[in-house]
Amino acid sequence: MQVKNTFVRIVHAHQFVLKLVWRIDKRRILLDLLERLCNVYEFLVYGALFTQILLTLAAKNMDYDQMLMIIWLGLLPRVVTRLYLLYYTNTAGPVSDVRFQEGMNKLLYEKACQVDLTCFEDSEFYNQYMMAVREAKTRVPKMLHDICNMAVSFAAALLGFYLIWRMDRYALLFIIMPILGNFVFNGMLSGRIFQLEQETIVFTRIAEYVNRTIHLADYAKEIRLSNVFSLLGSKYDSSVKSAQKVVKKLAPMNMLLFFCFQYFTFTLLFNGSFLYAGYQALVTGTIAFAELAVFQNFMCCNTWNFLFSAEAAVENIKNSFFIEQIEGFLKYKPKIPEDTDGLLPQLPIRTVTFSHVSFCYQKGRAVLKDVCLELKEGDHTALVGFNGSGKSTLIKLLLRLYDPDEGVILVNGTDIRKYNLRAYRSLFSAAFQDGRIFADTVEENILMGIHRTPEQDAETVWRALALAGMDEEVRSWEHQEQTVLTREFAKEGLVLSGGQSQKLLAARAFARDCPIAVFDEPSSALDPIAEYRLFQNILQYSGKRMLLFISHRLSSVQNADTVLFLENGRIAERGSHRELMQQGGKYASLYLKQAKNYQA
């Protein structure tokens, strides 16, 4: 039953690979088939059959000129095959590799951009995701090559078996040796190697994480100003030791299987067949001495063909496990597809309503619980509360990065799940406290790929920088808005401070003309004066727009029309700043504590 299941999995993996390669680069299949055919010709046809023909003709005392003509005729196809092999190795193969890598990357990138954010919090899926991204660009072309190798070599091996059978039937017994070596012992070894990969990938990820943190500038200050390096070192040592335990556990049987594979596949086959042929030629006389070279040639050529076929088959067994991971990732269907079609939102946006919305990232751990609220056109609403109260989650649900587990979110009275997703998200200009700066110019980091005319782009960029309070600073830089950020690709790239990064992220939001503005902790790295100015500009930018923003500094929310105080996933208090202060509840208590600290 297990063998049957393995066979079905391999066949399915073959079908998937062939369809995938056909989709990306149809020529690749033909190129690999021709390359393998040329190699088989070199081994079997030219190396064995042609040699047999020449020896047979020589034994019949053929005329020298005729013999020379046959030799030249036999060389011509070999010249053609050799030229093609050179073309494949130096031109066609590398060009096809680049073309395939490009096509495979596009598929992986498209799928990676489709993956639901919840998947990044699922370690099992993330392991599969990392394995797919890491292995796809090498495993898929390798498996295609092995499929071609297996098909052509197997056909050539059958022809070789027939030719050997005609010379000596008992010699075929030696073929059993590589069958045992490859399909039994090496097959078992391949399964255990995949098991090794699966059991160590978690430890590999930990080691890679430590390597990344040690080398990136983002972590340099903390490493130098604390003892965290020892913690990272212990994590690294622990992951290495854990991986070593897995290796040690599997190593003894792996060594035994590898020995059996080598012994049955090579030692018994080559040495055994050579001794057998020599015995038949020198002792029994059943093979003429001249035929001994032909026989051994056949055995060698056919053995290598069989070995190529068997090796390709075993490699396919091993690769099929990885192909399943790749296929699983590429066929993953997101809960919120990025290409979701539907209704187009109609402007103006009059209302945004949360109706009994609940949500949890993991089962049993609710982040939002039965949230009900309504935002109206022109409302400026502040979300405040302690860490983990659900503020950022509420915004993520509004942006439809996640969908509620219970309840519904309505925009203009329509369930947001009925809208075209791209059109719906275009309603929002957003800035997040954990937003990222990309390795590109200031201009591109603000426009984020949305371009009009050069004049309009420049106007948009400088207006956004002015609202973010960063225009004068950028004008002082040598390349101004064309300054390259980060040193990922440019030694002269500018590395922004935390405050500068937050201003640039705010400018990214200011650059968009959308009916709803969302700011999630846009000023946590700014000094009080810069923060005050930024919030004044946020209010100026928002104007008649609907504004939803989060701030831990309650001094920034006094001018909001409505303040929502969240606690444990629920809206505990709501009202204007004045109303909540008069209530003397938790918001007022927190505000007074912060004000006291500022006064001190």
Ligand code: ADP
Contents of the next structure:
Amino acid sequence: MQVKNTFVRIVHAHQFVLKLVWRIDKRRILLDLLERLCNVYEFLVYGALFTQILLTLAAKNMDYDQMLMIIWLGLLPRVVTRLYLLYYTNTAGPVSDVRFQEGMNKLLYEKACQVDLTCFEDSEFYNQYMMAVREAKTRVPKMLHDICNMAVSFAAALLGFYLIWRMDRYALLFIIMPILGNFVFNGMLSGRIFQLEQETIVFTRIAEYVNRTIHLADYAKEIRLSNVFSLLGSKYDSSVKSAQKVVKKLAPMNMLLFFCFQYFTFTLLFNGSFLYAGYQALVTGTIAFAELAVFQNFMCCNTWNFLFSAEAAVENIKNSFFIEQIEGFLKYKPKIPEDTDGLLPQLPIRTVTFSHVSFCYQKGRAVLKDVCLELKEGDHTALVGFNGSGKSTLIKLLLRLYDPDEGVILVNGTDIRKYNLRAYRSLFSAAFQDGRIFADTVEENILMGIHRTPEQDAETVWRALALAGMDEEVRSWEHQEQTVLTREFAKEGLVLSGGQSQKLLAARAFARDCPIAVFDEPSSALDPIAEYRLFQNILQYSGKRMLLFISHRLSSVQNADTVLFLENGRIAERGSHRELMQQGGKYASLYLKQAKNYQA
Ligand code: ADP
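Next, report the structure of the form predicted together with this ligand; the form predicted on its own has already been given.
Zooming out: every chain and molecule, the one shown earlier first.
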């Protein structure tokens, strides 16, 4: 049963690869087939058959000039195959490789942009994802090459067997050796190599993480100012040691299998067949001495053909395991598909309702518990609470980056899962505390790919920069809004400070004309005056829009219509600033503490 399942899986992987190649670069199938055919021609037809013809003609005392003519004629197709092989190796192959990398990368990028955010937190999925990314670009063309190799070499081997059988049928017994060597020992070895990859990927990923942090500018400060390098170093050491342990565990058996593979496939076959043919020629005299060379030629070239095809088959068993991972990743069905179609939200947005919403990232650890709230058009609502109380999570659920485990979120009375996802997300202009600046210009970092006319774009960018309190600063830069925000690719590029980055992230939100504005701690890195101005501008920008913002500085919360105080995933207090102060609860005590610190 298991063998049957494995067989079905392997066949399926072959189909998957052929479909993928057909989709990315059909020409490649023809190129690879021709390459194999040329090789077989050189090996079997030219190397063995042609030699046999020449020796036979020589034995018949053919005229020297005629022989020379035949040799020249035989050389002609060989020149053509050589030229094609040169073209394949130096032009067609590399060009197709690049096309392949591009095609595979596009598929992987598309998928990576679609998988659920939870996938990035699921280590098993992430392992599969990383293996797919690492293997996809090379493994798919390799499998295609091996499929062509298997098919063409096998056909050539059959022809060769027939020719050997005609000379000496017992010589065919030697063919059993590479069958045993390849399919049994090399097959087992392939399975163990895949096991090795699987067992070491966790450690490889840790080592890659360390490698990445050491080389990234983001971590350079901390590494220089702390002892974290030794911590990373010990992580690296222990992951390498763990990987070595796995290698050591699997090594003895792998060595034995490798020895058997080589011994049966090569040593027994070549030496055995040579001794056999020699014995037949010199002792029994059943084959002529001149035929010995031909026989040996056939044996060699045919064995190689057979080996190529068997090796390709075994390689494809190994490839299939990797292809399964790639297919698993490419066929992953996200719980929240980015192309979710559905209703188009109708403007204006009058209400946003959380009805008994609960959510956890990890089973058993609820982050939001039975949250109920309603936001109305034009409402300005502040979310406050201690770190980890669930504020950002609430916003992520509202943006449908995750779906609630229980309860429902309604916009204008409709479950948000019923809306077309793109149209739904376009209701929000959002700024996150951990938002990223991309390696592009100020303008692109604000517009984020949403362009209209150049005049309108310029107007939007400068208005957004003004609201974020950054316009004067950007005007003073040599390239103004065209300044590139990295030094990685542009010498004249600029690296923003924490506060400047935060202003730019706010400008990104201001540039969008959406009915709901969401700001998740937009001011934590700003100085008090910049912070005060930013909140004034957030309120001004929000105007009649629905606004939901998170802030730890409670002074900036006072002007909100409603304050929601979250504690351990529940809304513990709600009301206006004045009402909550009068209640004298946790919000009031937190506010008074902050105020006291400022006065002090
Ligand atoms: P707040 O914004 O109030 O500081 P968050 O909503 O960011 O809090 O986080 C609430 C809780 O959820 C925290 O305990 C945090 O550790 C956890 N959490 C946040 N993001 C994730 C995640 N991606 N995976 C697992 N746990 C998370």
